[in-house]
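Just the one chain here, laid out as C-alpha cells, in the form predicted on its own.
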Amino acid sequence: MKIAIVGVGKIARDQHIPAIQNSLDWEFAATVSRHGSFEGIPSYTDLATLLSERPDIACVSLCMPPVPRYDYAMVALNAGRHVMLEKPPGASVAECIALETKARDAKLALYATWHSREAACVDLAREWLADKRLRRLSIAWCEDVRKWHPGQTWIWEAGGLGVFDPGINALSILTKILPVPVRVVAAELSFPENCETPIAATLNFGHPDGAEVTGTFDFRQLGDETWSIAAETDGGNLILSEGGARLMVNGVERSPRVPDVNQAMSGEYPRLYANMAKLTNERRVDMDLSPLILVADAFLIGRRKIVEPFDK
C-alpha cells in the first residue's frame, strides 16, 4: 500500500521513513511538507494537493507539531484516506475524539500511535502485573531537552506539552501495563517564565486498590536520560527502563521475546506501521486517548509554579 509522510522533520527521518521502507506492508510514495523533502521521493507543500493528485496513496502519516494535526487529519479523512497519527494524536481530547467519530462513520483506519508501548519488555512487564496486587509505582522519566528535542521550539508554545512530550511516553506505558487504569489527583507544574508550556512536572495518581503511584518528569537532567518504571508488588519488584527495552523482576533480567522472523517488524516504528497496515486492511480504528487523558487532567489540576526562564 502507498503511504505520505506529512511533516519531514527529526522524528519522520529517525523513525518513520526508515520504518516504512524496511516494510514488507508500505511504498513509501510521497511527503508532504514546507520545509523538507526526502531525496527520491515525489513531494508536495499541501496536503490537498498531493490529495488531488495522487488517488494511488491509501494512506497519511501525520508526523508534525500535535497543534495542526486535526486539520491536517481531517483532510485527509474527508478525502477517504486513512490516517497514522504520531502521538500524542492531537493538541486536545476534543478534537481527537472527533477525529475518531468522523473515521468510525467513514469506515477508514485511524491510529493514535503510542510507540513506547511496542518496546521490547513492555508486553512482558505487564504479563508480570497481571496477577500481582501493586503497591507502589514511581515513574521517573528525565532528559536533556537539549539533547533530544533540538530546534523544536514548538515544544514551548502552547498545545506543545513541554515535559509531557517525551513523559506522554511513560503514561502510555503505564495505562498499558497496568490492569487497572488510574487518575491524576495532584500535579505541579514547573514552567519557565519564559514558555508557555512544563519543563518539569510531579504526578500523584489515584489507584483503585490504594497503590502508590507516582511520576518525576523533567527536561533539566543533564548526561543519560532516565527512562525508568519501578514497581512494588505482593510478588516481588519490577523495573522497566531505557524506555521499556530492559525488565529486572526480583533482581533477575528478563529477555524479551526473540523478534518475528520477518526484520520489518523489529523495533517500535516498524511494529506501529505493521499494526497500521491491519488497521488499514480491516478499517478500523485504535484511538486509545488514556495517556492523553492523564496529561489533560495534570494541566486542570496541576499547582502552577514559576521556575527561571529557559534559554532556548
Second form
There are 2 protein chains.
Amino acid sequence: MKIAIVGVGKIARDQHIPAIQNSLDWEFAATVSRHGSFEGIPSYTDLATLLSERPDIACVSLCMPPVPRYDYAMVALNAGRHVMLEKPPGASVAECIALETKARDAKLALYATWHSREAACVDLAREWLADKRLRRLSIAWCEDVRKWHPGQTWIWEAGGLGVFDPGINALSILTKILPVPVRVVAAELSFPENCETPIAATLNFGHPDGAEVTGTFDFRQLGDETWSIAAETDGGNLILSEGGARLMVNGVERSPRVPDVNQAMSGEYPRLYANMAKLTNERRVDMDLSPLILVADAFLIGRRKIVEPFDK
Amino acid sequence: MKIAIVGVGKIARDQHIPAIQNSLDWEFAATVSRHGSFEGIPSYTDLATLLSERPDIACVSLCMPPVPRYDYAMVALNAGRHVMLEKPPGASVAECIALETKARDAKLALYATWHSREAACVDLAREWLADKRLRRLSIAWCEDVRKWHPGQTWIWEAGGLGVFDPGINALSILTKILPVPVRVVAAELSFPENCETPIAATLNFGHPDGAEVTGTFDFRQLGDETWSIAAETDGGNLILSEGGARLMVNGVERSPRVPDVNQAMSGEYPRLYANMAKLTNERRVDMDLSPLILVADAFLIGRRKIVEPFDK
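Moving from the form predicted on its own, what structure would you give for the form predicted together with a further copy of the same chain?
First the chain shown before, then all remaining chains and molecules of the complex.
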C-alpha cells in the first residue's frame, strides 16, 4: 500500500520515514512539504495537488505540528484517503472529534497514534498492574527542551502544548497501563513570561480507588532526560523508565515477553505503521483522545504561574 | 418522585427550588448543604447521611460549584441514585466522561443540564437555521460580574471558569442551534493579575463551511447585560437576544411557536426538571459535553493576556 508523508520535519526524518522504508506493508510513495523533501521520493508542495494527481496513494501520514494538522486531515478524509496522525491528534479536542465523525461516516481509517504506547515494556507494565491495587503512582517527565526540540518554535506558540508536547507521551502510557480512568483534579502550569505554553507543570490526578497519582513535567532539566513512571501497589512496585523501554518490578529488570527478532517490526514507529496497515485494511478508526483530554483539563483547571522568560 | 437539592446557594434558591415546587413530577424532599437549608424542608449537612437515611429519595440535583461536583455525583451514583447536574456538568472533561460511564454501567439517569438551551426562542432559532447556509455568526456575552455573581468567589479560583461560567451558556446555545459542529481555532483569554480564571475572552471558531464564527465574553460590562447571538445566512439574518428569550428574524420579532400556557412548565428550569423526570423514568443519560469541550479547548489553545487586578 502506498503512503505519503505530509510534513517533512524532525519527527518525519527521525522516525516515520525509516519505519515506512523498513515496513513490509507500506511503500513510501511521496512527500508533501512546503520546504522539505526526501531524496529519491516524489515531492509535492501542497496536499491538494498530491490528492488530485496521485489517486494511487490511499493513505497519508500527517507529521506537521498540531495546529495546522486538522485542515490537512479533513482535506485528506474528504478526498477519501485514510489518515494517520502524529501525536497529539490535533490542537483541540473538538477538532479531533470532528475528524473522528468524518472518518466514521466515510468509512475511512483514522489513527490517532501515541508512539509511547508502543514502547517495548508498556504492555508488560499494563499486564502487571491489571490485577494489583494501586496505592501511589508518580510520573516524572523531564528533559532539556534545547536538546530534544531544537528549532521547534511552534512548541512555544498557542496550541503548541509546551512541556505537554513530550508530557502527553507520559499520559498516553498512563492511560494505557492503568485498568481504570484517571482525571486531573489540580494542576500548576509554569508559563515563561514570553511564551504562550508552559515550560513546566505538576499535575494531581483523581483515581477511582483513591490512589495518590501525580505528575511532574519539566523542560528545564539539563543533561540526561527522565521519562519514568513509578507505581506502588499491594503487590509490590514497578518502575517504567526510558519512556517505556525499561521495566523494573520489585527491583528486578523485566524483558519484553516477545523479543523483537524481526527488526522491521521493532520499535515504536514500526509498530504504529503495522497498526495503521491493519486499520486501513479494516477501514477502522482508532481515536483514543484520553491523553489530550487530560492535557486540556490541566489547562482548564490549572493554576498559572509566570516564570522567567525562556530564551528561544 | 422525590428529589433532593444538594448545594443551597444562589442558583438553587433562584431557580431550582421554585421549579421543583411548581413541578407536577417532583416532590421537594430534602436539602443537603453545609450551611444552608430551606424552610419547611428536611435538611442534611452531608450527602452520605441523606443517602443512607432516605432510600425514598431516588434523585439528587447537584447545584454546588463545578469543582466539588464530581465527588458528590459519584457518591450518589454509587448509591444507586439518579443525578441531575447544574452546568457545567463538572470541572473537567475527563470527570464528566467518568460520570457518564458510571451512570450507563449502573443504568441510572444522569443529566448534564444546560439551562440556556431551554430558553424560549432557542428551538425556534435552531429550526430557522437548519436549512440556511451560515455566513457569519457572532456571540456577545457580556455582563457585570458584581451584579450577577455576588459573593461567588469560586468563580475566580482555578476550575471556576471565570467569564466562561456565563459564557458556557452561549456555547450551549451555539452547539444546539447550529446544524454542524464548530471548534475553537483561536482564543485570547484575559486573566486579572490576581485571579486564576479569565475575566474576558474572545474566541474564533472553525466552521465546516467556512463561516466566520466569533465570540466575545466580558465580565467587565457595567449596566445592562448583553447575551446575544447574531447570525447572517444566505436566507437572511437572525438575532437571538436576552439569553435566548427573544428572537428577531430579518428585523421582525418571532414568538415561540408553543406559548407557555401552563405556568408550571414555562421557563428554563421547569423544562430542565421536566426533562429530568423523563430521563429518570427511562433511566437514560443525557450528557452532551460539547460546550465544556469548547471551553477546555479555549484554555488549551488560547493566548493569555494579563490584565489589571480585579477587586473581588
